[in-house]
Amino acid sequence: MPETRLTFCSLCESFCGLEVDVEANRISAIRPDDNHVVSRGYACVKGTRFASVQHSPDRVTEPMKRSGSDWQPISWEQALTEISEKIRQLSADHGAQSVGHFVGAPGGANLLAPMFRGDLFKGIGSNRMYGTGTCDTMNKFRVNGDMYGSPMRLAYPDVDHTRFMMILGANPMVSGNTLYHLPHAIQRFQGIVQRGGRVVFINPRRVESARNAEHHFIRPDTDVFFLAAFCNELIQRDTVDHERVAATMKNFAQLQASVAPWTAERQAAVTGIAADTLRDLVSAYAAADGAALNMATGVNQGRSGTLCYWLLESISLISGNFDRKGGSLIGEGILDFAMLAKDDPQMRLGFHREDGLPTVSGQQPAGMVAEDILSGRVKAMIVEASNPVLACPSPDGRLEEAMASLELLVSIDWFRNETGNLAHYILPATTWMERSGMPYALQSFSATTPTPYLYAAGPVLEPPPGVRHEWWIYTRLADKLGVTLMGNRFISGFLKLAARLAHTPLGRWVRVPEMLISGMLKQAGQPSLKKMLQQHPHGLRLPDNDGDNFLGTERVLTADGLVDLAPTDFVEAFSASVEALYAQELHNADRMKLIGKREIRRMNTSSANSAQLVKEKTNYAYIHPEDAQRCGVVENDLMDVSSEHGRITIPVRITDEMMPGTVAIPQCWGHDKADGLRHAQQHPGVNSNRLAGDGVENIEALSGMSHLSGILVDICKSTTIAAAS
């Protein structure tokens, strides 16, 4: 008979509760946990179909070494010895900064991996750490650091109490939410309307989330003009909480001067949002008894993602909707992760790079990886839980070329993906079904959740014998490289001994993940992991956040305790760039622009290999009927899409959900070479990131974010084949 075990899905930031039926160490069914303290019976298809990923015949379950194009299994001892020897040699010959690391989003959901990864690289002496965060969210961490004093001071909308919510560049129904926890998103948005409020989506595509809500098209990558005009309109109407601004903030005059030139009429010329529409939205925002703004990946990936988030936060702050019930709130986690991040040299803002680009929250720009490798600055790289060959900008396949040229490339992953194909070693890691964990950074430590809660889960399955947890991999490498972990020789020695014994009969007595999780919980005054699992198997509801607990308190981590409404770098960048960008928008008004598109059945490379999730043979380019007529294509015709960086050929779908002048293409397809992902290879699609540029000129200088949305493109009917199958 199957045994039902409880866990949470780690595929996106909603972290929905799941019930998993297990028999003979195999999943027989996954369904939403009706009793989970927050998600309460909600989970999307990616989580409930995870068994097809977990038990995929393509999963790597023992260390692999490549010789030419052939792969051979080797022992963990051989793999770690050879890798550590190569790292030691390259560090000696080229310096510690020649050894890099790249982490994907799943690595951020792993409670212990960041801790051990960071300590290993600190010990090596390298801060050459990259990640997909600079492809989706690092602009927000930069703004948080400059305005509030720590990258992890994350605000979130109080969805369940707001009377007005405006959402830019997000599609929560399909992709969850960026940097805050909101299962049942559509129902909760509907709740705003039912209590007399208003929900507004601003997006170049009428996204699924907006089908029963108000929606306004905006030309891609023009949000900075819309938000500047919105902010200016508020100020011109004197809809400003002057008392709160004076008591808890600084540099209001500089903010006011920055946005003063941006009127409703001026922004309308490039955004497509009429001046009267903007004024109506400002009126509704100002009149609401609690109003919240949110922006996500679609805006983050533009040329001005940091400036957009600065303006969005400033609107909330000066209007009195920040730190207020129904507006934007700053949660109080069980540990003050923001304080820890502020004092962590690897997390705070740094300028380590030769080109002056920043390191934000420990990540250097992913758009510089190819150049850093091809220039000779990076000789070795460990890639954890990621597939940068598809996830990052790669004009003309430059990133693939660069990765293939490394003297050492190690992939820590579940599968041999496209990046893994180029690696010298693949080290198989546990899935989230095979380890204890907590939704930690956003939920437990930063509390960016409208419904505060605490949750912990034990492993649902035993991992295959050859698979290892990342904490173990990094600890064993640290052992072989002579690196001290946790800054303490005694603790380091204990961890290294525990790792050596972990897969021996003695290992069951020393379970490091469980010990560390229990230690964190106890430090925060919470039950141990064992007690959490026994007493609160569906999660522990924490007190509501009613606001008025941040502004004017010691939780503002700036040097003077005031929120900075106009950080110098932002004001200078706004002054230097926005007028020029506006002129470019006017000049290119007739050009097409490319945006991404999220898909409910895909999250990353692993889901691409699931036959239960991915049915389509390819991705599509979505365009408006007017654009289809102009370039002479009909449904399923092949269309060439070209930018200054590259060209792809892709079948087209025609829909009035698109704003005219915009083409949307789902990212992270392009699996034609993925012979380690057999289902994905039969459903290859096209990699739209070939149309994106890399290098300094294609990176937002404030945050290191790659320009992946709002790219100028040309479209035409392809002469390759008349129609797609």
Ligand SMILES: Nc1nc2c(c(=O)[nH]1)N[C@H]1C(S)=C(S)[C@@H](COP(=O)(O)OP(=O)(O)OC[C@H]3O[C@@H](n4cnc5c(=O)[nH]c(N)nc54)[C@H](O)[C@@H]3O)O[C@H]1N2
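Alternate state requested, the form predicted in complex with the ligand (shown: the form predicted on its own):
Below you will find a single chain and nothing else.
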């Protein structure tokens, strides 16, 4: 008889509650947990079919070492000894900064790994830590730091009380949202409409989330003009809460001056959003009793992601919609992570690079990895939970070439993915089914959730004997490299001893993850992990956040306690760049622009190997019928898409969901070399990141974000003979 265990899906930030039937350490069924305090019976197909990933025959279950194209299993002791010796040697020969780290999206969802990886690199003395955070959200952390004094002060929309919600550059129904928690988003948006409110999507594609909602097309990468005009229009109408602004904020006049030239008419010429539409949206926003704005990945990945988020937050702040019920809120987590991490140098904005690009929340730009390696600055790289070779810009395959030239490349992963293929070692890690955990730091500690809750889970499955937790891997490396963890020799000594003993018979007496999670819960005045699991197996609902608990309080972590409406760097970048970008937009109005497209059955590159999820052999390029007619293609024809960085050939799909002038290609495909992922290799598709650029000129300088959305491209019918059908 199977036993039913509870956990939360860690694949996306919805963290849906799941019921998992387990028999003989294998999953026999996964169902949504009807009683989970927030997700309440919702889960998507990636969660309910996770067994196909968990029990994949391609899973790496022992450390592997590459010799040429041959992979051999080796012992953990051998792997960690060789890796640490190489790190020591490269550090001695080329300096500690020659040792890099790269973390992917799942690394952010892992509650404990960040503490250990951060400490290891502090100890090694390198701040060359990169990650795909500079492909999705670092612009927001930059803005939070400059406006509120901490990257972790992250506002979220009060979805369940708002009367007007406008969403730019997100598709929550497919993505499960980012940086705030909203499982089953569509149901919650419907609630707004049922209360007599309005939900508006601003997006170059009429996305799944917008099918039954109001939607306006926007030309990709022009949101900065739309938001500047929106902000200006509000100020012109004097819909400004002057009292609150004067008491809790500063530099309103500079904000006002920056946006002053941006009228509804000027933005209309490049965004495609009519001036009257913008004015109507401003009126509805101003009139609503609680209005919330949200922007996400599609805007973040443009050339002005930081400026857009600055404007979006400013609109909310000056209009009185910030820190109020039905507007935007700043959560109070069980631990005040922002306060605790305030003095951590890895959390502060840093400028460690020769080219002046920033380190935001500990991350350097993913778009600089190829150049840093090829120029000899970086010689070794540990990649955790990522597949940068496909997920990051790689003009002409440059990133692959760079990764392959490293003297040491280690991939900590469940599988040998395309990046792992180039590695010298693969270190197999536990899945979220095999570890204790809580929803990641932003939700548990910053409470970026309209329904505050606490959830903890124990392991659902025993990991295969050769597989290890990340905390263990980093602690063993720290031990071998003589690095102190947690800034405390006593605690460090204890952790190292615990790691040495973890896989001996004594190991079950010191379970580090469970101790750490219990410690955090206790520090927050909450029940221990054991009690949480017994008393609140479906999660514990915490009190609602009613707002009015941030502005003017000590929670604003800027030096003077005031929110900065016009940080100098933003004002300067705005005045230096926006007019020139506007001129470019007018000049390029007839050209096509490329955007991405997330698919419900795929999670970045990492569900590509699931036969239960991926049935299609390829991804497609989606275009509007007018564009199809112009370049003479019909459904399934092969089309060449080229940018100044590269060219790909891909079958076409024609749909009026697309804004004319825009082509959408699902990213993170291109698995033709994935011989460690057999299903993926037979369903390879095409990698759109060959069309993206890397290096300083393709990186947004304020936050290090890669320019991945709104890339200028040309399309034409391919002369390649085979059609896709």
